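Listed next as structure tokens is one chain, alone, in the form predicted alone.
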Amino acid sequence: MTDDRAMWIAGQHVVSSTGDWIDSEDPATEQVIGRVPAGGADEVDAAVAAAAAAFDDWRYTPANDRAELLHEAVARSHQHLDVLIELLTREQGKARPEQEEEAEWALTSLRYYAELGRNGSGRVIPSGEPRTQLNLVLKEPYGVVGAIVPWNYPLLLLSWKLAPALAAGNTVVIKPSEVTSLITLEWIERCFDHFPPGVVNVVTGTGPEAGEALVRHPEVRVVAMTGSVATGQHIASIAAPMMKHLHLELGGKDAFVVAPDADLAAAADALTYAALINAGQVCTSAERVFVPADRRDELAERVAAQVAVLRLGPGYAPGTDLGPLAADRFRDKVERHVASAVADGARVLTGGATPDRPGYFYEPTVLVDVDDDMRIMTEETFGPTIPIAAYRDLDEVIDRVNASPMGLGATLRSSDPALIKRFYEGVKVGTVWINDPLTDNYAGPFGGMKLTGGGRELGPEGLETFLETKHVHWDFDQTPKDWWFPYPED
């Protein structure tokens, strides 16, 4: 018996006009657990029309009222939290403690932007004629936002778009990943159905069908997407002629650097977490590790010993440390990267194989003797791998960190303040973690540089991205000005 769901458009359940469905699997068993409609252009048109119709009232809803509606979504989420976490775990796969953490992070985002949205809608600036003029800088919502959300953190990364977009006064059409559409529909239907119809909508379907139709729709003024560099480039090529506002958080190939003064036992603990949380399916996962040449073997042995005892299993099974990859095609990519590295001379210290069991599992893998030209060091792997390379000095490692065309984040383990300052000033990434990797601060902006995209989520910057700026110059005095035509003859 599968869990069949309908799309959510204008506060109503809607199925695909084609009658086609997309299966959703439990990645730990490879069993189908539900289906969602394979929506396309017709459903996107209906959802955008509903969002556009709702926008005129929603944009003028007082900010305090919008805040209370967001807080009510938090309250409803807590009422249904066990159901949400259970479905999230079965559909997405990571260990239940990580799912619980994701849910709480998502609700924190709703709380944060509910309050931030109350704080202002612009500013008054000094006027040229203070007695007769008023100059205002207004921050206004764009209109309809298209939110394209990935599968690795389907609630969290949705909340980082949905909460500020709604707090700013926009309406939203969500296109979830086809891998995690069930949990998205469950959350929106259960916890956001008190919003006015059309303010929040969900269209399920594939990227080429539903996703591309959403990007191409002329009434979608903002496209907010987390995903791969290739997908972001494709979206940008479509959106550019229509001058849409793009908010893109794309791929990462984050470096984890162990300084010469670092404690190796603590560094091994931090690295194992930074590389393997969510089985490495995190855009900020530590995917390139650099350690001083004379300390590489000791660090690698410590990490390999820790990794070798981690427990693979379904995310909902007690004691599981690492769940499966979210789908077979993601595991295939990890297998290719490891095999390619080994063929080019890398050595596997632990892992490096697909276990003989149902589910999309892959053994957490530690590699040494890697070089910077290997695919596992240049392309985003998005899986449970830890490739460890040696370096000579800080200037060299900063150059190697910056050699990646992506620039999302980087981690440094050190207690040397001069070295730390040189590192965070030298690396071209959006977030630098010193000693405590992958920790988010809701008041601090998150995003990348270079091919990772220039968007920022979280913090005031996360709200600003869903607001456009208008300058109002208001003169109370309607007397003709001396500098108007005709000009003096002299």
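Only a predicted model underlies this, so the values are computations on that prediction, with no experimental measurement involved. If you superpose the two forms and keep the largest set of C-alpha atoms that fall within 1.5 Å, you have the rigid core. Residue numbers count along the first chain shown, from 1. What changes on going to the form predicted together with ligand NAD:
Once both forms are fitted on their rigid core, the CA atom of Gly19 lies less than 2 Å apart between these two forms.
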Second form
Amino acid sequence: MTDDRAMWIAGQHVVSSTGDWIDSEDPATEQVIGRVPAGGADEVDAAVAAAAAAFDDWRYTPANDRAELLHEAVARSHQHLDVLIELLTREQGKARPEQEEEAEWALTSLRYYAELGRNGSGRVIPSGEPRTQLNLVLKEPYGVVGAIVPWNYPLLLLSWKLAPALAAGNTVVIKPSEVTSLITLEWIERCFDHFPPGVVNVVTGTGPEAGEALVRHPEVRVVAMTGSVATGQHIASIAAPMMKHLHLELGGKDAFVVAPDADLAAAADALTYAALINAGQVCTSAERVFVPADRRDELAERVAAQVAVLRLGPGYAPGTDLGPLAADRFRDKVERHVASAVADGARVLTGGATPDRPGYFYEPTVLVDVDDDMRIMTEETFGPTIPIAAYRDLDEVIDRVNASPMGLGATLRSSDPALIKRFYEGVKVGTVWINDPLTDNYAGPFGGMKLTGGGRELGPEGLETFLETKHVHWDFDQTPKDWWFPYPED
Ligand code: NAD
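What would you give as the form predicted together with ligand NAD, now that the form predicted alone is on the page?
Okay, now the whole complex, with that chain kicking things off.
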């Protein structure tokens, strides 16, 4: 018996006009656990109409009231936390402790933006005629935001859009990933149904159908999307000529650099975590490792020894370290990257195979003898692979880090201040982690450079992205100005 869901539009359950469905699987068993409607342009039209109608009141709802509604969503989420984490784990796949963290981080995002949204925005600037004029710089909500979300952290990455968009006074139409639509509907229906109808809506469906209809809809003024570079480029090609505000958080190929002074035992621990959390399905996963040539063998052996004892299993099974990949096509890509690296001369120290069991599992894999031009070092793998390359000096490694067209994050292991400063100034990425990889700070903006997209979530920047700037020039005096027509004759 599967769990059939409806979409959430204007506070109502809505099924698709086409009658088509999308299956959702447990990636650890390949069993279908539920279905969501395959929505399209009709459902997007209905959701955007509801969001546009709700915007008229929502934008004038006091920020303090909006904050209380967001806090209420947190309270409701806590009431339903076990159910939410259970479904999140079953549908998305990663180990339960990571799911618990994801849920808690998502709620922190709601709390953070609830409070940030209370603060006044905009400013009063000096006027040209101070006795009779007032000049206001206002920060206004855009209107309807289209929030397009991936599957690797479906609640967290949704919260980074939903919370600031709502706190800023926008209304939202969410298009979740096809892979994690059940948990998205569960969260929104259970924990956001106290918001006025139409303020938060969910349209499920495929990217090319529901997602693209949302991007194309003229009343959607902001497209806030997290996903792959290719999808982001496609969305930009549609939205840019319509002059929509684009907020794109795209893929990465993050480097993990071990400095000559680094403690290798601790570096191996940090690397294993940075590369394998969520089975490597993190936009900021360590996907390229650089270590001094004379220390490569020791680091690789330490990492391989740690990786070899990690326990694969369903995310909900106690003791699991690594869950499955979220879908078959994601595992195929990992298999292709490893096979092509091996064909080009890379050596597998541990892993490198698909285990003989149901589910989309792949063994965590450590490779050496990799070249920078192998696909496993250039394209996002998004899986449990750790390719380790050697380098000679820091300037060389900074150039190699920057050789990727993407620029999300980078990690350095070192205690040498001069080297650390040279590194963080030299690398073209949005986040640099010194010794503590993949840790977010809610007050610290997160996002990338280059093809990763340039949007910023979290921090005040994450609220600013959902606010549009307007300048009001106000003269209290209706007397004609002496510089107006007609101009003097001499
Ligand atoms: P994806 O690009 O396949 O899909 C992302 C979302 O876009 C999904 O909801 C999908 O349905 C939708 N979509 C697909 N085609 C569309 C179209 N034509 N029009 C509109 N919407 C469309 O990405 P994914 O596989 O879900 O997620 C993994 C990717 O996300 C990786 O590249 C990863 O690096 C990236 N990611 C980036 C960040 C970040 O903050 N930079 C965070 C997490 C994941």
